[in-house]
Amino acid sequence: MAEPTRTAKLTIDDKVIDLPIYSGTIGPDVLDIRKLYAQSDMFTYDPGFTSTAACDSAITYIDGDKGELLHRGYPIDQLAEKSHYLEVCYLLLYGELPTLVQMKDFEGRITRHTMVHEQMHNFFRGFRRDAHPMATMVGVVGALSAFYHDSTDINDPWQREVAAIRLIAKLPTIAAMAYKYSIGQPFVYPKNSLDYAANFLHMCFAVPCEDYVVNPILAKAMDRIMTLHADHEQNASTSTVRLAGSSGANPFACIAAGIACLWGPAHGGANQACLEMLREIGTVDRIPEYIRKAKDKDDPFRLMGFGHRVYKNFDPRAKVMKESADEVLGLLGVENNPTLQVAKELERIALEDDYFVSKKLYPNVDFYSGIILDAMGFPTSMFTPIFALSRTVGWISQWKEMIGDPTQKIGRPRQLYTGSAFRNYVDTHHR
């Protein structure tokens, strides 16, 4: 971290504290309190940490109110219609666009690494059929550990490079397992002759007994997804993965981990929850009457995939999500399913009703992602292991960079204790 641009002042009583002001290359200064307790003897209050910056980070940026989204400074628009996945990979991993010579070593590196140790198969027997595969890919990802011993070692920069290429290797060869197994098919191993979006598709699609070929315009949508999701700065899952890392944890069981805050409907399955939305209103003539809800503050319905957190504006990748979407539903000719015509009516309104405008509810990425995937075959359970593949680099690019971070310590968050006060244990009977 640089020198301090200036100085705060805060007055607690009759005490004055000086508090550094840093300045990263754009975005909002940050104020130092990491010695506030030390020298005040309180700590601060931020529940949500929605204004706290826990760490620094050269990865990705955000600026919520223009709407962009910065990948190493380079524009996610640019990148999604531009790149694709494993080159934005490269550039999250290793800061800079690659050389035609350093991709093809990178794709190569990643090729080889897709297939999962054979004795692995037997982790998904021991699951229920039924199982949901986020719950399966939480166990598989944090199994790792005990089949490649050879890339646990932290502090071993070699180590930390293997750990990362075998996870965004492997990672959609788990999730296309977790999702055949609860599908009652058998496991279709990687194809080294496709590409990383193609390679899934035919890991999820094809059957031992019949040739599949993987259509171009499904993969490009598909890499579009994962390059959409590959990072998100500092977000509920990858603030879990730097949590769990900097507890010196291996980079598998922090993966685990950063899957398993995924789960949450708030967080990763956001377009699951979308696309259930949809199929609950069913049918375009019902939907004023959920327009009519979504407007009552008296009412809990919301609507899902509409407005985010962070962008206050729009979503830059909602755009580009569109486009592909608007390509595969013509490919497919699904244009008549009842719940997609719902969601381009609902489309149609948010982009126009006055309601929606002035609170800028645009749609967003999970809107049109879940439709996308809808469309390909994928059940709803599907949605957020895809979106925890894709993830998968942004997670192991933060946590490389923690681990290389020589002022990180380990995760400690405090409170504000509000319980009782110091209390003498009473006897039973005398209770």
Given for the second form:
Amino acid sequence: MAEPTRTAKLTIDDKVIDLPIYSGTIGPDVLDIRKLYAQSDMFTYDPGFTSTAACDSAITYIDGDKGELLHRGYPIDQLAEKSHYLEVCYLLLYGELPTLVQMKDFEGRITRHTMVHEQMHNFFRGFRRDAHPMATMVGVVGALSAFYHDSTDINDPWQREVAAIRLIAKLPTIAAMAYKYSIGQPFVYPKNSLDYAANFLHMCFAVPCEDYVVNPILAKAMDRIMTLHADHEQNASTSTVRLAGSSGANPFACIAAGIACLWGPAHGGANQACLEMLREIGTVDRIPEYIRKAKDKDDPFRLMGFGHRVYKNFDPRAKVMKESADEVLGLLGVENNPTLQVAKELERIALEDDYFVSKKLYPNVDFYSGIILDAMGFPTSMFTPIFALSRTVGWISQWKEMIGDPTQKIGRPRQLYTGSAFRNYVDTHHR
Ligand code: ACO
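Previous: the form predicted on its own; requested now: the form predicted together with acetyl coenzyme *A (ACO):
First the chain shown before, then all remaining chains and molecules of the complex.
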């Protein structure tokens, strides 16, 4: 970490404590409170981490007020337009855009690892047919550590690298297998002549009895969805991966923890919840009723796909996603899709409504992604697994960055205790 740029003074009663201030490349400065407890016997209190930087990182930067997302400095809209998912993976993992030779080598390394251990097929068959694919994925990704012992030593940089490559390569295979299992179809092996996104679509939609040719336009849209979800700074699932990793847990276990966190409807599960909500609304005339519900303090209903902890402006990913939705539905000849009409009208009404404007609630990445995935033929239960496979590169890049830092410590938050003070145990017959 760089030297402090200045010092803040914190006065507690008659004691003055100096707190160093650090500046990043861009973004808000941070107050260093690491010695606060030793100096003041007090903790800071910040449930939900609304004002707390838990690490320093050089991977992704978000300016929530501007609605800007940068990966290693490059804006997401440029990456979505000009780059492709595996190139963004390289950028996130290694810090720079690859040369042609580096890209070819990276693609070769990923491609060599797309299959999963044959015995994992038996592992899948232990799940109920109707298990949610996210439930299957949490289990199967955690189980990778039981199949790939030679990449679980976190102290060996080479094993860390192999684990990262394996995870990026195998997650689409695992997600597709979870899907195939849930619909009672045979698993489709990866086809390494296809690119990453096309291969995923092939594993999901091909069947052994028929030829299946991946539509290149859908493969491009899939690649873009993956690119838009690749990393997002210290969000809940990434922080989960870091916290799990801080104890020295192996990378497969850490990514399984990230998948579990992502599943929640306030996070990655929102894309499924959003499409379900749009379908429930059904027609444009019912929108005002749902806007009323979202604004009602006594109603737990929230407009899914709206609002974000960090973005207080348009989520830049949502803009690209909206364009993609128009493009894909247009190409499939379903531009009059009623769900898309409801989504657009809902967005228009919410963006003019005082409640949403004053709270700076804008559409997030999930608002349009479900419509595209639905048009491609995915059931809602596959939306979050697709998010998970796309985010794996972000999780593993952040994990590698943390483990590679010699000053890294186990994460151990403290608390404001509000339970009983000391009391003596009372025997059952005296209670
Ligand atoms: N609909 C209606 N009201 C909302 C919404 C919403 N979607 N989101 C926030 N609000 C309101 C809250 O009720 C709160 O109102 P109050 O100040 O009167 O109490 C205010 O806006 C602030 O909301 P918080 O929940 O405090 O904001 P927080 O930063 O904790 O939550 C979150 C962010 C979880 C994303 C929230 O906006 C939400 O639940 N959105 C819907 C779920 C969703 O789309 N999640 C995906 C996020 S992106 C991602 O993970 C890829």
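Just so we're on the same page, rigid core means the largest C-alpha set that superposes within 1.5 Å between forms. Just so we're clear, the structure is a prediction, and the values are computed from it rather than from any experiment. Residue numbers count along the first chain shown, from 1.
Annotation for residue 71: C-alpha shift under 2 angstroms between these two forms, rigid core superposed.
When the rigid core is held fixed, the Cα atom of residue 357 travels 2 angstroms or more between these two forms. Once both forms are fitted on their rigid core, the CA atom of residue 308 lies 2 Å or more apart between these two forms.
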